[in-house]
Structure formats: C-alpha cells, structure tokens
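What follows is one chain in structure tokens, specifically the form predicted alone.
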Amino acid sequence: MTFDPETTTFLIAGPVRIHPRVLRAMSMSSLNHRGDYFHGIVQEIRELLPVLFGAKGHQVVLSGSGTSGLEAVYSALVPKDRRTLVLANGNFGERTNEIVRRYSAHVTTVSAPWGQPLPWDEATAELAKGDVGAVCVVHNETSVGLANDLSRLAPAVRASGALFLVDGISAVAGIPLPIDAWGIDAVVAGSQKGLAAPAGLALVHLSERARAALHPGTFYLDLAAHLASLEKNDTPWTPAVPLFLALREALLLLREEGLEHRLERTHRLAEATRSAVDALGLALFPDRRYASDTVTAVRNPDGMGDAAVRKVLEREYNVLVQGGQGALAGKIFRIGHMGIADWPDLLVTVAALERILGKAGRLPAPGAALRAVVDRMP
C-alpha cells in the first residue's frame, strides 16, 4: 500500500484529522474582513468560545500557531519587577522557558527529566518565598505523552497571588481543565488539537485579573488590541479569514457533541490505547499514573526503531503516527487520539501494529491488542 495523505488513518499528536464540514467551510470565496458578514462570523465565534474553554471570560483569537498565543500571553503578563516561575518536564515546557526568558530577566526554572512528574514540593517552596509574580506551566506535555496534574499546584499559586499562566494547547477539549476552579488566569489553546480545526490559530482565555494586568508586549500579538477589536466583532490586523470560517464550524461541531462527551470519548480512546500497548508487549514512556489522554507515548521495541515500526505503518498500512522529539527521536512513537479521532482509527492502527510485531516475531498474543480495544468500546 502506498501512503496517501487524503485517505490515511491519521493519529499524530496534532494537527489532527479534520471533519469534512470544517474543510468545506474554508472553501468560501474571499470575504471582506472589514465587512458586516465577516463581523457576524466573529460574533458567532465569540459566543462559541466559552463552549471550548468551559468558562466565560475574555477570549481572543490570534492568527498564528499555538506558540503565538504563548508569546502573546508571556509578553503581556510576565512581570518586569518580580520573579516568574517556569515548570518544565518536556519539550514544550522547555519552549515556555525559552520564550519567558525573552521577556524577563527574573526567571526561576523548576524542571524534571522528560516524562517525569514535576517536582511539586520544589515549586511550592519557590512560591512560598513570596516574590513570584507569575507561574508558567504546560498542562499536557505532548512530547512525552504526560499530563501534569495542575490541581496539585493551583492552591499554592492562588495563595501566592501570582498569575497562573497555562499552556493548554494539547489539553483544551481533550483533558478536563477547570479554569475557574483552579484559578487559572490565562490559557492558550491551539486550533489543531482537541478542537480539530486546521492549524494556524491560537485561542486565548484571560481572567478578569489577567486582563487588568496586561502590559504592552509584542505589537502584532498585543492582547489588549485584540480584545478591543473583538468587542466590536473585528480584528486589529488582517486575520486568516479561511481559518476563522473553519474555526466557527469546528466550534459548532463541538457544541453539537458537547464538551463533556468529547472529553469522555477522548478518555476512553486513551484507556483503550494503553490497554492495547500492554497487549502488544510494549511499554508506555511516562509513568502510567501520569499518562496523557490526548496522546500516548510508546517505547519502541528493543532493536526496532522508527524504520521498523513507524515508517512501516506509514508505508505499508497508510497509518500515520508521530515519532519522538529531541533526544527521544527514534526511541518512542506517539499515537494521538484527540479531536474527532474515533474507534475505527484506533482499530486500524492497532491491527497494523499487531501485523508488524507478528511478522517480527515480537507479538505476545495475536489478537489480544484488538480485543483490548474492542472491550473498551461503548
């Protein structure tokens, strides 16, 4: 079988498969982004964004990838005269650290090895010193398939008075993120993850406290300018109009399904994937207790790297999963199961993995991984 991007079983860690309704929405003729029709679309998006975040507040759409949303938040909310605490245990935590250090000379980084849980006691001790103005953390670290339990940190952040700034790019609409209950001040989501819209938009939720604390940062990503424009159903600069059309449709699909239902489906797929990994005789990369519900990171079998697993999935079975990043390249592969991913996608992927391992004489029990998925299906 030859790899075909139009018909592939697509389970990478984002961007994810896109619904045909969302794809069709982008095919509209050019629009005047300063006209009434487009302003109506922006108004609809504003009304739908609380469905995505599960909270009301000040919400912004930026033309740019999720990283643009992070830069917008950090440049506008990282304090100039107090310390910022950054927590990192993967590639994207390290990216946060790199961005924040562009905007502050007063940064303390608390880290753990990739795939290990964050040292919450150490982070709490830093907060107890009383001079931290902002805390920056990744909720779901897709590079290692690990979800950070922010409920462990939230009370200490709240007690310190620091702003709580969260990279939720691969968590929003995939992992429960109770923004109000945890006292989160800013959350960044990416259009191409749990929402299942095309890549290229960053979605930002701000608390009242965060909005009041905004200071000038970048020009193009100035959150205050975007908020002022959105209140008039407009954008300060030329937006990515086709992506806004796709965003509206993806938000409508999410509303039709319901956020809780999407979270539940994503969780069931994650549980099924982990059960299949066990049955295949493979091992998760992170500790199972912290395994992500949106992406599962799996250690490659001994002696079988990307060329023998991931590339065979793509070349012979038209199944696309993702490899490792940085030092983990060739050592793990990652299966994404967020957005509109569903049971047929997982069944095809697991069947192909069974076939690859079976041909290599590495399959413990033929059919067991498929049964593990079927047993988890509704």
Ligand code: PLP
Given for the second form:
Amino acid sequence: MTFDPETTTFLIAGPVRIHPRVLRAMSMSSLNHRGDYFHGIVQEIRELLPVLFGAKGHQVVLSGSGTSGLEAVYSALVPKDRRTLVLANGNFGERTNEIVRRYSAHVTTVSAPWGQPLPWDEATAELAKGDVGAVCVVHNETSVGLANDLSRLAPAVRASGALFLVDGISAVAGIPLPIDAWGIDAVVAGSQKGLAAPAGLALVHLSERARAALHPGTFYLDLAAHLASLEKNDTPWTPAVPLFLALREALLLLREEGLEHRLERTHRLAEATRSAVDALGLALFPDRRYASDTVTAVRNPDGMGDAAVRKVLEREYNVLVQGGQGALAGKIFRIGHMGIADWPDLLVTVAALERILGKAGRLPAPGAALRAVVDRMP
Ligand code: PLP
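Okay, that one was the form predicted alone. Can I see the form predicted together with pyridoxal-5'-phosphate (PLP) too?
Let us now look at the entire complex, which starts with that chain.
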C-alpha cells in the first residue's frame, strides 16, 4: 500500500478527517458576503455556536487559524498595567507565553516540564500575591497529549477576580469544559480539531465580563468589531466564505450527534487507544493520570525512531499519525482521536502498529492490542 492523501487513515492531532457533507458544503459558487443569502448562513452559525461551546455567551468566528483567536483574546484582554499569569507545560503553553509577552510587560510564568502536570499550588500562590488581571492557560496540551485539570485552578482564579483565558483549541468538543461553572471568561477553539471542519477558522467564546473588559488590541482581529458585526449577521471584513459554509455544516453535524455524545465517543476512543498502547508494550509520554482524550502521545520504542514507526505507518499502511514537536521530535508519535475519528480508524492504526512491532520482534502478545480496542467498541 502506498501513501494516498485522499484515502489515508488520518489520525494526526488536527486537522482531522472531514465528513463528506462538510467538504461538499464548500463547493459552492462565489457568494456575495454582504448579501442576504450569506447573512442567513452567518445567522445560523451564530445560533449554532452555543452547541460547540456547551454554553451561551458572546461568540465570534474569525477567519484565521486557532492562533488568530488567541491573538485576538490576549491582545484585547491581557491588562497593560497589572500582572498576567501564564501557565505552561508544553509547546503551546510556551507559545501562549510568547504571544502574551507581545502585549504585556508584566507576565509571570509558572511552568512544569513538558508532559508533567502544572504546579497548581505555585499558580495559586502567585494569585494570592495579588495584582493578577488575567490568567492564561492551555486546556489540552496537544504537543504532549496532556489535559490540564482546570478545576484545580478555577476557584482560585475566580476568587482573585482575574480574567480566566483558556486556549481550548484541541479540547473544545473533545474534552468537557464547564465554561460557566468554572467561571471561564474566554475560550478559543480551532475549526480543525474537535469540530471536524477544515483548518482556517478560530471560534471565540467570551463571558459578559470579558466583553465589558475588551480594550483595543489588533485591528484585524478586533473582537468588539467582530461582535458588533455578528449581531447584524455580518463580518467586519471579507470572511473566508467557503470555510463559513463548511463551519455551518460541521456545526449541524455536531448538533445531530450531540455534544455530550461526541465527548463520550472521544473519551471511549481515547481509553481504547491507551489500552492498545499498553498491549503493544509501548509507553505513554505524559503523566498517565492526565492523558488527553483528544490526542495520545506515545514514546517511540527504544531503538526505533520515526523512520521505523511513523514513516512506515505512512508509507506501507497509508496511516497518518503525528510526530513530536521541538525537543520531542523523533522521540514520540501522537495519535489524534477527536472530531469524527471513529473505531475503524483506530482498528486500522492499531493493526498496522501490531504488524510493525511484530516484524521487529517487539510485540509482547500478538493480537492483544486489537483485542483491547475491540473490547471497548460499543
Ligand atoms: N494551541 C493548541 C493547544 C493547539 O493544539 C494548536 C494547534 O495545534 C494551537 C494552539 C495553534 O493553532 P493553529 O495552528 O490553528 O493556529
């Protein structure tokens, strides 16, 4: 079998596989983005966004990848004259730090080694020192396959009065996030992850408090301007029209499945993936207690790097998983199982891994990993 981008078993950590309905939705002739037809689409999207976030609030769609949503939020909500607390335990936490430092000279960073849980006590102690205006944290650290347990931080953030700003790019529609119960003020989602739409849009949820606190940030990503336009089913600048069409269809699919069901299915797939990893004799990269439900990060077997595992999966089995980032390049591979990823994708991937390890004489118990998946199927 050779790699074929159109038929590959596609389990990278986002973009994810896209449903044909969503693909078809994009194939439309050019639309007047200031015309009634497109306004109707924007209105539908607006009405559907609470399905994605599992909460009502001030919600916008930005034409730009997930990072555009982060830049929109940090540039408009990180205070200039008070401290901002950034938490980091992976590549995207470190990037949060970089973005926030463009907009504030008063940043305190609390970090843990990549893949380890965040030091919640240290973060709480920083909050207790006072003068923190915003807290920025990644919910699901895609780079290391670890979900940060924000319930450990939420009460202290609320008590401090700081704005709670969450990068939910690889978590939204994959890992439960009780936005209102935890007092979260901003959540950024990416279209290409749990929502299973094409890459290129950022979805932003803001609380009432966050909306009131918006100050001018970047011009193009000005959240106040986007919100004001959206209230008229419009966008301030020319939107990525085909992506908006795809977004509407992906939101409709999510509503048909139901957010709860998608979260539950993603969780079951994650548990099956972790069991398969055990049965393959491989090790998870992150602290197991916090292993992510949307992406599983696995250490490459000793003496077998990317060339012996991930590249063989791609070349010989037409299965795409993702490599490690930064210092983890060549050391881990990551299996994404969010969005519309499903049991057949996982079965093919695990079968191929069994074969690769078996041929290398490194498979502890042939068939056990497949069995682990099959036993967890509905
Ligand atoms: N934050 C997290 C947690 C991510 O997983 C990603 C992308 O994978 C990003 C930020 C950056 O998003 P984008 O590449 O869509 O700009």
